[in-house]
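First, one chain by itself: the form predicted on its own, in structure tokens.
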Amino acid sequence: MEKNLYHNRLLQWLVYVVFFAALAVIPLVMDDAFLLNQLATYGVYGMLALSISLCWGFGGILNLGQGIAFGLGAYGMAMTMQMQTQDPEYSPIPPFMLNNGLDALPAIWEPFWNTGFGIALALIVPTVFYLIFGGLMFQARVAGPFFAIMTLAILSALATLFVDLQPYTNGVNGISPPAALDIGGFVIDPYMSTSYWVVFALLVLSTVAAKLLTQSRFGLIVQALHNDSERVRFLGYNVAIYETLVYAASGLIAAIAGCCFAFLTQYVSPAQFDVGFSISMVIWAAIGGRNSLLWAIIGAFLVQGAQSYVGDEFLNSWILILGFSFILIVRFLPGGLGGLAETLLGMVSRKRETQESLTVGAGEPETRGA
């Protein structure tokens, strides 16, 4: 029986902890700030990736608006920084919250004078949310292409509510917290390196979580889900609870990444609502390998890398080049990169078992004959 290397769970780990420590040595030899606040971004848009392959991946199920708990979890960690700079007393109200005719505080801004109920908030209402709407849609049993399409006019209609609710929100003009996110004293300032290592300890949190999560028990039946649901629904399971709890935890993923691109940016829009985003996020994880975790990164970070060195020699011709770099991956590489490592390394397992078998047979005469 062929055993290929690619699915030993040893080598795994072991490739996981050559790759993050690579990450980590970064900063202890770099001091560009602006370089490291890139690269920095490059760990959100990993988490992002490590989450669509968590859904679609491992679990079947394809998301075209993982933006939803992006921009919630980006809008409730700026409203918390937001409140951060205003005083109680004497400047309770964001300035342009009074641009927009309001003289009081809307209640819903309320908890985020607290920051770490503010945070919490900013990571359980997008979860809550995919809770809710992923039960409905899974008990109803709307799965596929369906389900895509109900994602994307939910992406699309969050997208149009916090641009019409302008007072609340800004608009599309967006909200820019004037300092940086302060928790209890330790100020994680976008152009230091405090804030790589806040990401990188993030993506390593989430990438090792999902992991365990795919090797339990539940992740699994989850697999076991997304090759054939409907034979895990004959075995007795509930199949809707599986896919929605899921679909949650890569919305708590995507909701982790959306706080760090706010501290990141000090800033947050109705773009990080955008449909195009979203379904980049499918291409990154796509073209990285979506049947794996770390290789969905590994395509976030070549995907951003080459748009934010090639990109601007070709402007608005890049979307068309990263369009037909993922028509390339579905036809000839359905696996993505991941894949093909896979592919490589099973060739090299036949060739090693060959080799053994072959060692084995010469050696049996001289055995027998012994």
The other form holds:
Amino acid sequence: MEKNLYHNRLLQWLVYVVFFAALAVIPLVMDDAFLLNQLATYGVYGMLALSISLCWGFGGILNLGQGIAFGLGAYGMAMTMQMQTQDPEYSPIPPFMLNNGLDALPAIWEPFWNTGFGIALALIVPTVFYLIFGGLMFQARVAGPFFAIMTLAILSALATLFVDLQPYTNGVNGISPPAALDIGGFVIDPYMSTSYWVVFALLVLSTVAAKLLTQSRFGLIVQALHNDSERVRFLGYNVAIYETLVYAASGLIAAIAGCCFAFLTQYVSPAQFDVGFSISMVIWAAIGGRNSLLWAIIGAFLVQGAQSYVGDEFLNSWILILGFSFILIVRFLPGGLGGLAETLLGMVSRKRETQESLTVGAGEPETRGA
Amino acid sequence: MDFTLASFVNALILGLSIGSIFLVAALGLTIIYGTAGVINMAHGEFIMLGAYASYTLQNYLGVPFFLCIPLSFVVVALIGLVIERLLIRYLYDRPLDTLLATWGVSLVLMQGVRLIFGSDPKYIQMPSFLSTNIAAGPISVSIFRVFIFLVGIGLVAAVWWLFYKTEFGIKLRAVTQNKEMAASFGINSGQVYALTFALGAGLAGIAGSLFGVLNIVLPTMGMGYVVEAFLIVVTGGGALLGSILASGVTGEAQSIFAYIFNDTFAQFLVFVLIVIFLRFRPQGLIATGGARR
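Compare with the form predicted on its own: the form predicted in complex with the partner chain:
Zooming out: every chain and molecule, the one shown earlier first.
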């Protein structure tokens, strides 16, 4: 039996329930539309930190290019939303394309006429991209820092591509769909509590799914990879497949986050592929605690929350503080805040345990481990 | 696009120049990674610091440009030494964490420079004779690019001499091959790592003083170089010769693709080709001792 309270599964789920209940209360007690929109954006960041924690904390795959899935998802959603405002007969072509000299809708845009199909593409394209790219890399046994660098390379390649394809993506200006997302009559207005609820539901869904995944047999093997992938290979497992799948799963979560981001901000640009943004996702997970899904989400909330709290005036010194705290955490606290909580709870549990054993009597230490 | 021999030769020469820029950018990174296995994400910021060091020396102290180059080596090497002593030396057995910690360092350096110098672009002046072009018939090259090319060759020669002809080089290669064994022969491996890190940082400083002339000097200028420099190191396999070959090949490839398509698409193509190349040869062009990383 595990003695550290931190590892108690029932308690972990209880903490999850409390955490999400607290998030669910927010829109009931607050009706400031702007603030709700901002909080919903934090939910998106939370999803991103969750996806990093899944592949880095559990799978041991450091991914500095999570913006790939995030950006592709966001573009897919923005393209869907843009096509909702176009009319097949009177104005089939988005205005920016006309400004860029296109006189017909490009073939890649055609599928986005259909909302359901468009959203499906926004999720499937990044996931399949991750499957192919991850499959290529992991089969070649590119691992550790090298994989991180490769994700970074792909990310910056995509960013340059999206800037370069000006007529199709509107280049650096990005796409800003004029109307809110409408799914079969259900309008997700970014400045209404509905958008908060949608993001909240998706965050809960992806967190619970990721948690169940880590507790499954698949998840156990993935965690074994994190500890020693060579040993897992010698035990006869096809390491590349497990790595690819957990990488793709994290990509799917990031793509969902990208979709949410697009309908929350009604705007998408190559800034979503920014290297700095992808690395700040890693910073959130590292500060919160990459080995815990929930702590990674909390890390995103804390860092982003603090950033908007200090405001633009102190933004300069804030980045300095962020950099220093990141260095200190890597140096002294590799488990992040979650790791700290684990150690503290471990100390508490051990103290209680020794007290119990003292009262029972020191004569039967072998029963303690049972 | 109309193809002429002259414009194609021009593209090839430009490719050589791009390759030499890649090499100068990646040289310090190759040494740090090849010796200590440290993934130094702050390398781009070391380049940026080199540019700012040259700018400061030139604008506030009136130091001539050719003296700025070795001085920015010294300045950035010292900064690198301090960072190594305070942070990196605790992380040698955690390569993934060196990547993260040096990313934190790069954030701090970038923001620190922004607070001191502001976000507006700075310029480094070069002697006027470097800003002209050499022309031979329809082919023309800027003298400054030739200068960078020559500096690149000079730096490679210097590093080669240091690695293979000096006592420090023997120690360094011994530590690279087997740290514990070298230590048991009385080599102070910690000192060798520290000096190597300082050397790599200093080389980035030289790169910065050159790139600061080529482009404008900005706190964010390092970001663009670090990914490319890493791709050179990874494609090359971490060895000096590998980096030279890799920068030559990618430089030419980028220039030829840019000649056929355009600059941004050329960059995209080169990145994708590197990923495909690494699928089939993950150890890079020149594998060191067949070790698979």
